[in-house]
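Only one chain comes next, encoded as structure tokens, the form predicted on its own.
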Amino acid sequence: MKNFSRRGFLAGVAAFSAAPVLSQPAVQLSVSGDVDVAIVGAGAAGIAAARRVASAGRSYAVFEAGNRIGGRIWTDRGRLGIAHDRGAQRISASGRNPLVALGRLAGVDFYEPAPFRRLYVGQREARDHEYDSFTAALHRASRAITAAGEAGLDLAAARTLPDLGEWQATVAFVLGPLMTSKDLEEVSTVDFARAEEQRDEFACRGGLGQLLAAAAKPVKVELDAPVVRIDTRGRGSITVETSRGSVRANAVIVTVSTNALNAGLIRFEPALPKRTADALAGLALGTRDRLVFQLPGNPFNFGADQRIVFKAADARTVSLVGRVGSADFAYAEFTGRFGREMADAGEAAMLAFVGDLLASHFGADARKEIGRAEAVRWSREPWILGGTSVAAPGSSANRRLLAEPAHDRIFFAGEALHESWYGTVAGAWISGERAADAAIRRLTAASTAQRAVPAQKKR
């Protein structure tokens, strides 16, 4: 078996969220009046921003639409009765990822998942020469897309694919939906080329949610408080209106997903500049939904946390992660256009597809091995509406554009803002810190200017 890799050959990065938190009653906000910075969203980026603002001695308020922190990092028992990551399940870049150091200080138990991936061809595991052939095709395609991107040709990645023969559909699935959450027709070659290779991966025993919960421990969050309006028309402050009341802030950091913003879930007054709106549209999320299902007794001998890819004839395929956390259940990752189609069809359709897939590769009786199952459909989560971001063809500059403040005082953060770690927990966290730093600089400059005015008048 080969350890083939492009960005760690699919770190399994999905989305960000954290350990469940009990819902608060729909009462007035516990914070009122003025704060220095209002932060919209309590995922990895929002928590990072709040910590940064607090460390600078500035006041803040964090508003979360849901009843838990974490966004697309979510550890829960669900219907299976065992804690598992329903969103992001791994983190990478351990040497440069601030969350790894925070987690170790908090006593989070990290471990390295098995590096090997398995490839199935029909009803058997691939032979050595097939692993070699597939790996060569994967690297050849990746190099072709990357070369176009590095040359500044901002094209649809699918246009640069060479003829890969029998591996064409499988490679297109791996480099497209599985790695980016979108089909290669919707992926910018430049954006693809910028994705930084991360060969070291860590998971958390008991779920990734405990890592973000530890990081969020000092942060106060207003739960069940969706922000519905951000009004920058006031001279001295910004009005941030939630379903439970309003506050005034001198700067706002928005960390909700690009799809939620594109759907108009927050009203901006005045409207966002066209430059910002266009940048958001070009960074729409793809699909990264999941069927979690039991496989009692590990009937197919999957390794712990092992990625399974099947040789495909077309785009109608999924990847599996077997024995998640060394327990007898698995993930089926529904990604890209086909993943969205199946998620829209519902949990029963997703389960039926997985049953047919297992039967086609492990025999007709394989369907009987599936125990309880549950779909996790991020594309249906009201304040997320998708998986992870990737730039559309022609939109490779959008991450930089979105990093510019709107109306001088609105800053954006999230996995969509990091140019090389997009789609990752680390990218979201670092973007939150960057947005907080930019907001603090703006506040400092404004207060310096205000102090200078009386001095000039006195002279």
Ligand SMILES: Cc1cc2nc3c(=O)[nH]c(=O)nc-3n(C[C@H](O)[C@H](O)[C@H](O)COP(=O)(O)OP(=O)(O)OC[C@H]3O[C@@H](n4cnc5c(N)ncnc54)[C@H](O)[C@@H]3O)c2cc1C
The other form holds:
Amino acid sequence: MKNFSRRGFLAGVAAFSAAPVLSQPAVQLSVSGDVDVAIVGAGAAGIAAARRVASAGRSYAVFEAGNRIGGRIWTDRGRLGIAHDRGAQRISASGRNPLVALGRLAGVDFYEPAPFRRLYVGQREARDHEYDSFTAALHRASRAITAAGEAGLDLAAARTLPDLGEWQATVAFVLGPLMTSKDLEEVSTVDFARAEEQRDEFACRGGLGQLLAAAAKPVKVELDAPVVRIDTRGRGSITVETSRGSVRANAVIVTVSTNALNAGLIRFEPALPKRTADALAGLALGTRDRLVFQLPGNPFNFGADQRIVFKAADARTVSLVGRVGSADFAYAEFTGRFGREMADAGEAAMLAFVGDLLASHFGADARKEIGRAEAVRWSREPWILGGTSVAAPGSSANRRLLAEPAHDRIFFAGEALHESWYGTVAGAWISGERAADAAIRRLTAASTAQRAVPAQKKR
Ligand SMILES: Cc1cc2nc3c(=O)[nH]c(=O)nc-3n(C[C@H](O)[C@H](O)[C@H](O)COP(=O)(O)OP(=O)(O)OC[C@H]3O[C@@H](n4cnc5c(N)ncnc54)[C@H](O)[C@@H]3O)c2cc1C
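Having gone through the form predicted on its own, I am curious about the other one (the form predicted in complex with the ligand); can you provide its structure?
Once more the chain from above appears, this time first in line as the rest of the complex follows.
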């Protein structure tokens, strides 16, 4: 079995046309008045930001539009009745990932899923020479994109692909939709080159949701409180308006996904500067939706948490992860443009596609092995609207641009902000901490300036 890896093989738009329905419970916010920092969103970035603001002795309020914390980290039983990660399921075990130490302190049960992957060619697993030629093609393609990116040529990654013969479509799928959630035509070479390998990944027994819950324990979050307007027009504090009331803050950290922001779910007054709006547009999320399904008795002999890729003739393909957490279920990941097309077609279409895929690789009876199934469509989660962010060709500077505050007091955070760990939980977490540090520095500078004014007047 070969370990054909770039970024361990996986690190990790159109906006949903209808705006989410705002639930309007009569309950007012439990927080009111003034806070130092308002934080919008309680995913990894929002929780990290809140912890950092609190540890600096500043007051904060976290507003979450949904009825749970975690955002794209979501461990749930769903229709299958087995607790599983519907979004992120692995984190990098690198020493630079602060979540590992935090999880260990909290007693989270990490494990290292088997790293090996399988490649299928028709009705059989690839032979050794096929693994070798596929791996060579994968590395050639990856090197070509990276070389262009490192030379500063910010092009569509697809334009740099060499002739990969029989592996063209499979390699384009692995490096594009599977790794980045977008097709290589929509991926910047420079952004691709900056992405760091996610090696030695950890998963959590019981789901990554446990890790986030442990991290969020000290953090107070207002759930079901979508922020609808952020008003920086006044000279003093900023008004942050939710569907259940408003607070005033001296700084705001926005951790909402780029697609939700691009869809205009929050009204900024005045509007965001053009450079910020353009930066957000160039960092749109791709698609990473799933069909989760039971496979009782492991009929295809999948290894635990094993990723399976199929030799493809075109972009109409998906990857599978088998025996998730050693349980009798698997999921198919619908990524990139094709994934989006299928997700839009609906759960029945996704299930039919998976049935056909299994039948073509494991025999006509394979369809019968599928038990209960459920689609997890992040592209339709009303406050997220997609999978993960990757820069469009020509947009590789956008992450840095977005890290600059808008209107001096609005700080952005989230996976899209991290230059080399974008599309990951660790990247989101670190970006939250950085945005909090920047907001605190801004508050400290403002209060120092205020104290200096009366002192100067006295003299
Ligand atoms: C299917 C899938 C698999 C993935 N697998 C992995 C993996 O294995 N490993 C990995 O490291 N990463 C993975 N990722 C990526 C990872 O999940 C994300 O990078 C990370 O969780 C993003 O965190 P965030 O805080 O930036 O954003 P989010 O998690 O999106 O959090 C933003 C929050 O803001 C809230 N919000 C939106 N609008 C408003 C509003 N107006 N008011 C208030 N709140 C609002 C949302 O409800 C959400 O809770 C995966 C992602 C997907 C979709």
